[in-house]
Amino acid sequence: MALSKVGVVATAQTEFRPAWNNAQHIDLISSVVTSVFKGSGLTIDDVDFIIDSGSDVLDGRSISNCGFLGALGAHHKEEARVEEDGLWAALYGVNKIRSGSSSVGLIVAYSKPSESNVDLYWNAQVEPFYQRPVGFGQRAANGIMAQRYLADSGLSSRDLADLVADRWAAAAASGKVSIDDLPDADAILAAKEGAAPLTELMFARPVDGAVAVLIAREDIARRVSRNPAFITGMGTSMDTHSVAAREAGRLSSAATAAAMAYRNAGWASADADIAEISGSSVIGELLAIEALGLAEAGKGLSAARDGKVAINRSGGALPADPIMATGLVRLAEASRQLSQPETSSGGTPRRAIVHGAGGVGMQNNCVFTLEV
């Protein structure tokens, strides 16, 4: 029996800000849960299950989602928590519908890193006896990855800064990311050191915010949405925990996840029109572009700026990284560009690649393919 198709019916997201000082988690969550149903003809009563994505460590308490059930609309409903980026929560939800056990699902991811110490959050994920005591974490891992990438590719720090400036400009143009001072390449190079050779602005910027994605069985999606984007492929993979033991200069797990998704979809990366990609730093984004098959090794920059596939028209994760929600935001952005091409420049794309990542040095990767 063929598996049923699952469509993205609607999406909603808050503005992403460095800090939502006057809003609590439940305010951000209830905002997107309320908004996602507008215009769909569906209500919370039509939803069979709710899956949320967040981090107990970032939230500062265990089983933190239990405090948000009301805002999620999850009382008296099947509810589950995924302690990974929201794109994995979407993968869980799609499989529930494809199995035939459910028809409509609500996926919610949120983040409020302004209330946490983000460096300690990443530090808590590394090996506890030798790496954690010396402060190894996301910054050091990305710095090491960047040193190797620049040495192998021949790129300069100026090349990286130019791409970062483009990403911030795209995010500012979208109107969905709060940006007080739009940095140019000179400002990015002049920013304080993040982890040599990367400056602070070459890392993905943690922001507060929430996103909701409403998914449904094919017949329901076609009935309630004018032009739904369908999820046609999914893949996920986890690399070894030790950064030093991974394949140097390559995101192997991202390549494995992408191959799985493309095999499901029946097409290759070159057939895509757009891609929304996550990256913990500018080097992380370039490595992801190459792992997804959008460029050869060391050629990610050319693909990022002038490739056949339009990459991160939303700006991507560099100007706005709501940790635990970044991949689900990429799914929301890609589905919107496919379903409502009139809202963004760039023609009428038909196929999209969506990428999410988790773990120190992008250890875990998840890839979706979308089509209209």
Contents of the next structure:
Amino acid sequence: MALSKVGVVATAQTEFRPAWNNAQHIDLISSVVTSVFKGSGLTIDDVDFIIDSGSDVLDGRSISNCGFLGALGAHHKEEARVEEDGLWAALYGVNKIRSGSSSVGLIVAYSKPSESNVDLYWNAQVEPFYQRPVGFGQRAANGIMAQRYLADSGLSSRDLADLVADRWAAAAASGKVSIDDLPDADAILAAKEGAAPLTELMFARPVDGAVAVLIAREDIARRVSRNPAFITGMGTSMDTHSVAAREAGRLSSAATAAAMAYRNAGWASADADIAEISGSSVIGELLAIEALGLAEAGKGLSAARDGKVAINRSGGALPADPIMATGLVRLAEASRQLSQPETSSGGTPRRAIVHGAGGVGMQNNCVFTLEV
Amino acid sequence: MGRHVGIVGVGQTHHARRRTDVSQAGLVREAVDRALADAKLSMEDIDTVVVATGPVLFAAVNQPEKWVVDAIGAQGKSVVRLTSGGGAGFAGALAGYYQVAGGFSERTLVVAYDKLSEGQLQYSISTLYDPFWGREFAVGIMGFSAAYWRARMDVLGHTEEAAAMVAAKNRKNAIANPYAHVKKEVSVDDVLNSKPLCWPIKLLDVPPISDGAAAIVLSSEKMAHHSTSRPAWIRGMAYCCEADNAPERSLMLSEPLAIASRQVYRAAGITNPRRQFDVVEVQEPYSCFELNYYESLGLCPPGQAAELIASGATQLDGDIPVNPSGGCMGANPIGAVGVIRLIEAATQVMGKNESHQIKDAKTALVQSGGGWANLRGCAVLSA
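And the form predicted in complex with its partner chain, for comparison with the form predicted alone?
Once more the chain from above appears, this time first in line as the rest of the complex follows.
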């Protein structure tokens, strides 16, 4: 059977701040769950299921979804917790609607890393016997990837800093990210070392926030939404655990995920108008751009800044990385840019690529294609 | 409706209080090997993988699917992990079901596990509670469950004797389960006289803490015949919840389980569960919960669970055996229990159960859940 279309009917997200000091998790969650319905023509009663993403480790709480079910609007409904970035929760939701058992689903992802030790979150992910004792984690993985990338591509740290500055400027222009001091390339280069050759500001910045996406069967989406974006392809792939054992200089699992998504959608990356990409660092973003087929190996930088496909008009993950929610934010951003271009970055884009990542060194990758 | 999905291969470890010979990755590999062999497949035949575990604080590895992916042999494939407390395995299987039913996959491997000996279980569970209002006085999940049981004692007649009958039944059934590690017959009096841990919960009302893994292969209708001539088809499956602080939460019937069962029975064409099911497998974190499930699943009216267990109908030789495998009383690797219940039910309708095959079993009911007794699901399987 041909896979039926599932549409993105509405989205809502909080402002992304380094610390939402005056809000708890349930406040962030309930604010997006209540606001996603505004103007949508649907209410919480129309929702068949809720699928959510979050991390027990970041929350410091076992079965953390258990304490948030009321805020999620999940009372007496089907609920599932996907403990991976929110784009995987959306994948689950789309499959559930496509199975025919449900019509409308609410996908929610949230993050409050300001209350956590983010380094511990990453270090607790690596193999506990041989890698964890030496303190391996996200910083070291991205630093190693960056050293390889710069050596192979001939790029300099200045090139990386320029791209990071562009992303922060785009985020500032969007008004969705709280930024105290907008850094320029010099400030990025001068920032504290994250993991050589990357400075702290070259890594995705953890922020607090939440996002909700309302998805529905095609006929419902067309009825309630003026110009819904439809999810036409999905792909996901997980690489081997050891960073050292992965294919050097290439995010092979992102390439596999992209190929799966493009095959389902029936078009390729060159046909896309926009892309929203999650990168764990500026190097992660460049590698993802190349893996998605938007640039040749080592040439991600020119595609990132001046490519035919507009990449990360929202700023992407570098200025704002609500850990566990970033990929769902990318989906929300892309669907808004397609459905409401007049209020969202302009132009008339019709096709989008959305990328979400998880794990140390972007071990897990998920790609969606969207169309209006 | 979407595509039909069947269970075509099953495998589980020999569960133990502590497995010192393998890491978490080794546990997973054992279950996967057995499920693939049972399905006559290799990893090359699998499209997607779902991993499920209890809370990661149990065994102190965050996002463990990213470590065990290599042990599974799933590098390069779609891998995602689900978690839902004690119901994690069931929630993972449900996600796997939708990957096939929704056309994302032809064959999905679901592997669920916990290695509880590597963590401090009750301490980890205590972090379940609200950090401001609940955590200062909560101790694990036993206190909550005891209060839950106490309330139902008065309203629904869930007596200590009735729960003791559950414990005696399940522990006896576990003796013949080759995968269980607690194999000791106890009498009702033994249970009643065992040490109170958090009254009315007594020592023999409580299942063990286990290391273990379980895996199933889910297949589309088109591909199922490559693995078995008798798949266990999933006729209906749902997993519902109740907000932890909902003001109308009564803690008598399990409302999320009742809601899930209505959805599932409608999908599966079940109109009289008491008569139509040949066998039932439920996840009883304490003996008293099995009584609650009888009522919430509609196997008897509210207030009659004690009569049902006393009648002997849920015994092996009764007309609706519940937990022929022994349930959690024989082995309780929390995150894996939901998949184990599915395995024990699937093998019944496939005609190859290794514990106590119920003769001519064609339709099975499975229940699983977690959280503060507020995450509950069920499924109907038939040949």
